[in-house]
Structure formats: structure tokens, C-alpha cells
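Single chain ahead, by itself, as C-alpha cells, in the form predicted alone.
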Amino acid sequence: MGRVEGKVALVTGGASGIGLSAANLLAKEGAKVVIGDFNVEGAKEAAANIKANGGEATGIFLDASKEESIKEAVDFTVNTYGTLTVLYNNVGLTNLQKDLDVVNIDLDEWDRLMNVNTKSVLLGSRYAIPHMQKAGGGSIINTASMAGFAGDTLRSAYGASKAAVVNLTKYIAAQYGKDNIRCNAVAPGLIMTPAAEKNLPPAVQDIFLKYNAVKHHGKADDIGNTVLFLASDEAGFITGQTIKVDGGHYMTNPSISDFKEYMASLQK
């Protein structure tokens, strides 16, 4: 317990899944926490429960696609707490049917995904630094995705915007390293939360799962606690570091999971 106590945190997209498992673990230990959530809803309840175990929280609405939007959750934050000194990143989409390959992809949609999942980060951090500077320091984490290190044959603008927001962490980090601010991101690999359990089908999960070099998937709390790890003081050396939380999926030669198959094969 107290790991980020005296820590004020904003989470965009927090009502579920990743975000609702960071916003969880960082007020158990200790942070007073606002949950910005397009699901005003979702994040009150999220709130409401973060109460009922002892902890701190408020949840807003918050439009990750629109400038003021991010600018009034960023007030709200140091208006209802004094000052705000975490920011969690963590918006983003993705569309299969309109995130195409390059040749074929919906422009309006290239458009969209980068003003949501990049500027979003950049629109967050420009509205909370001058806060940290005043409060002494703080921590920015941004959720990248695997994607932005790897090709694929769909997701060009979300694999694109993600890369993004992977070098913007580094510029970040950079230029307000001096101010004790320090600036991270998160990649995740496939993560079952909910709506990855209800989207996809077994055979898919399946697919994904020969490739990890764990033998299970991830949970939103492999990367919640990796959040809370930057956010606490324990981070305090580390900056401008995206980090892979993928059961090692990528690590590896693609062809292995194949060649261990044929080889056992020829055992038989």
C-alpha cells in the first residue's frame, strides 16, 4: 500500500477494461483519481466502487477527439484535487472495416484515428505539464500497442498513429526530463479484457496464443500494474521508454512456433 500515496492521477478512458485496471490499482495505493470516460456512466460506477473500498475518485466525461474536452478534464483534476501530477494516456480505437491496408483504407478514418489516439496524448500533455512544473514533477504514461513496432496486412492508421505515440513519449521525455517530468508508454500485446473475451472468437485467441512465449494471455492487470509501476517513485530513473507487455509474442522468429511443430512432428 502507498506506493503513489499523495499522487494526483487523471486516466482517460478509464471506465473499462486497461484504464478501469489502472484506475483501480493506482487509488489502492493511494493516488486520488479522475476518470475521464466518453461512458460518463461507466466511469461514475468506476468511481463509485473505487469509493466503496476506500479509495478516491471522481468520474467525467471526456471526449478524447475534441481539444477542450481534454483541457476541462485536465482542470476538473486540479480544481477537485489541487493539482494533478500522473496522467494516464490511454484513449484509443480501432476499426477493422475501414482501417484497411494502405491502398484501400478510408481516409476519413486515417484521420480520425490519428486525432484520437496520438493528438489525444499530445493534447493530454500539453494541458497537464505546466501543472507538474508547478507541483514539482510528475509522471506522463501513454498506452502504445504492439502495432507500432510490427507491420500487418490490416490497421494501417492504427499502427501508424500507435508508432507515434511511441517517438512523441521520447520528445516528451526529452524536453521536460529537467522539469521532473518524466514521460513513458505502455505497448500491450493481446489482452483479454471483456470486450476482447466477446469479440473474439476462441479460434482467434487461439491463434494468438501459439505465438506468446508464455503459454497464457494477458490480463488488463499486466498492464495496469506496469502503470502503476511508472507512475510511482520506483520509476523515478526511467524515462522516454515504451514498454513491451506482450508475453514475448514479438520476441521471437515468427517461424518458431511453426519449426517447433514440424520438428515434434517428426518425432512421431
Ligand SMILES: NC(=O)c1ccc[n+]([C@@H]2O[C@H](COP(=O)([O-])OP(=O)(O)OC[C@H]3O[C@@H](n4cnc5c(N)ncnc54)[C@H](O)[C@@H]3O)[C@@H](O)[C@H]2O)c1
Given for the second form:
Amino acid sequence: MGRVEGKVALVTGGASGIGLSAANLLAKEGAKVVIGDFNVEGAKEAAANIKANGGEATGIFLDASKEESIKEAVDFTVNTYGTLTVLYNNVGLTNLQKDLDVVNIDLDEWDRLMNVNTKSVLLGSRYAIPHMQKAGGGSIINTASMAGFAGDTLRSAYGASKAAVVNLTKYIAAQYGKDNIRCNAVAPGLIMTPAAEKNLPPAVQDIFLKYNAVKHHGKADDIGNTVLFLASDEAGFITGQTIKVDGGHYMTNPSISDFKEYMASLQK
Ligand SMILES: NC(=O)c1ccc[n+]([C@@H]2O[C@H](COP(=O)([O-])OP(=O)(O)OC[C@H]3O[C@@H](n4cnc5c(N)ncnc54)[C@H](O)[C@@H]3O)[C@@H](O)[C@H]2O)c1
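What does the same protein look like in the form predicted in complex with the named molecule, given that the last one was the form predicted alone?
To see the whole picture, the full complex is given below, headed by that same chain.
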């Protein structure tokens, strides 16, 4: 018996990276999975791979910036598999060119990121919750980010949108716990998805590694496995939480290791 046997999951942004890992792991552990993605070909290919491995999945088009599209994905899931008991709100965007400091940020980009990163979580939950209530319960999992716990010199909108996801997670948990609906989030640090690997030069990857407590990069499955746990009944008493999965990157005061390095350099 799989860890999420009998559950029906909708995964947004499941054609690649973190969402793809979660979709694969949920299906491997017995859930029926709908993969919704802008990249419909990728979503269909992911579903076909799951089926080829003996699981059950369907790939569909989803635009998480559009309310109607989110509603359609929820309806499709229920019409196809009879219910919806796991919702993974995973779609999220970042933009290093336009999402800058508060004085210089492109305001259209602020609106776009708030819409895609935060409002999509609200909307997915809004349309899924009535089905979960009917089913006697469910689990909503949101992708936040460690950027939602930090302040930084750029990515104001990304950080604020993900901080909002952390708190919205608690509101959903507080409001629907009575219906046996749990809501949690996962906050990834840098995860080496194929896109991250392609976009970050090795020197930048090394900067991140330097501040990890464990000396390796995060993988999509590190997040996928956390999502699987939160979706399963093993996490039945966990709600309103954001689990940080960052290799300890944000755990320490970075000045201390730099200070130690400086002191050591004086003794040379
Ligand atoms: N990779 C990291 O280091 C990292 C770190 C912290 C948080 N996150 C968060 O994890 C989530 C997934 O990121 P990832 O790195 O796996 O990204 P990714 O780019 O590998 O995958 C994102 C997927 O979402 C889809 N998508 C994008 N916009 C969409 C939209 N409007 N509607 C539907 N689908 C859409 C893309 O087609 C893609 O398949 C995001 O919320 C991101 O903010 C990632």
C-alpha cells in the first residue's frame, strides 16, 4: 500500500523541477495525479512517464495567473478522478531583471508576481476546499521560499509574495482544520532544478554552497519528498506549518564564518 494510496492530487507547475518531482513521488506512492502546467506538452509527457511506470496521471494546460483556468483544473481533476484530496500549489515566478529594490522595482512586475505567486494559492485553495470538505478532508501544500523569511537587496516582490504564502498557509489551516483539511507549505532554499543548473554559473552555485550547513546542493526530490510527507496521513497532526528545506543555508549568522575566515587569515 502506497503512502498516499486512494488520494487524488492536483499539482500546479508540475511539468518540471520541484512540481515534477512531487507529481512523480505522489504517483509512485499511489495517488492519482493531475499535472497542470503552462507547458502542456511537458505536463502530458510527465503524465505519460508516470503511466509507463504503472502510476495514474493526466497532464493538462493550466495558467495559474488566471482564475478561470485554476477553476477548470480543479473541476477537471474532480470530473476525471472523482474527488480532489491533495492540492499542491507550486507555481511561482521570479525575475531578477525587473524585481528590484523598492525604489526601482517595475510595478507591473510586482502585480504579476503577487498574482502568480500568492493569488494562485488563494484561488487554488478556494476552488479545492469545497471538494475536500465533501471528501471528509484533504491536504493543501504551498511552495513558499526561504526568500519569504529574509530581507534582501533585490527581489522585493518575490520575497513579499512568498512571505504572504507563508501566512496565507496559516489562515487556510486555521479556517478549515475543522473540516479535516490541513494546509502546510514548504520553503526551499536553492534547489538545483534543471533550470537553476542552466541559469546559474558554477561560481554562483559555489556562493550558495559556501553557506549551506550540509555541503551539497538541494535537489528537486528534497522538496518532492517533503510534499509527499505533508500530503500523506503521516502528517495528519501537522498544519499551518512551513517546513524549511534549505540545507541549513539560512540557519546561521553568516558573519560568523566570514569572521572566522578573517581571523584565520591573520595567522598566516
Ligand atoms: N528552484 C529553486 O531554487 C526554488 C527555491 C525557492 C522556491 N522555489 C519555488 O518552487 C516553485 C517551483 O520552482 P522550480 O524551480 O521547480 O521552477 P521550474 O521553472 O523548474 O518549474 C516551474 C513550472 O511552472 C510552470 N509555470 C510557470 N508559470 C506558470 C503559470 N502561470 N501557470 C502554470 N504553470 C506555470 C512552468 O512551465 C514550469 O513547468 C516556485 O514556486 C518557486 O518560486 C524554487
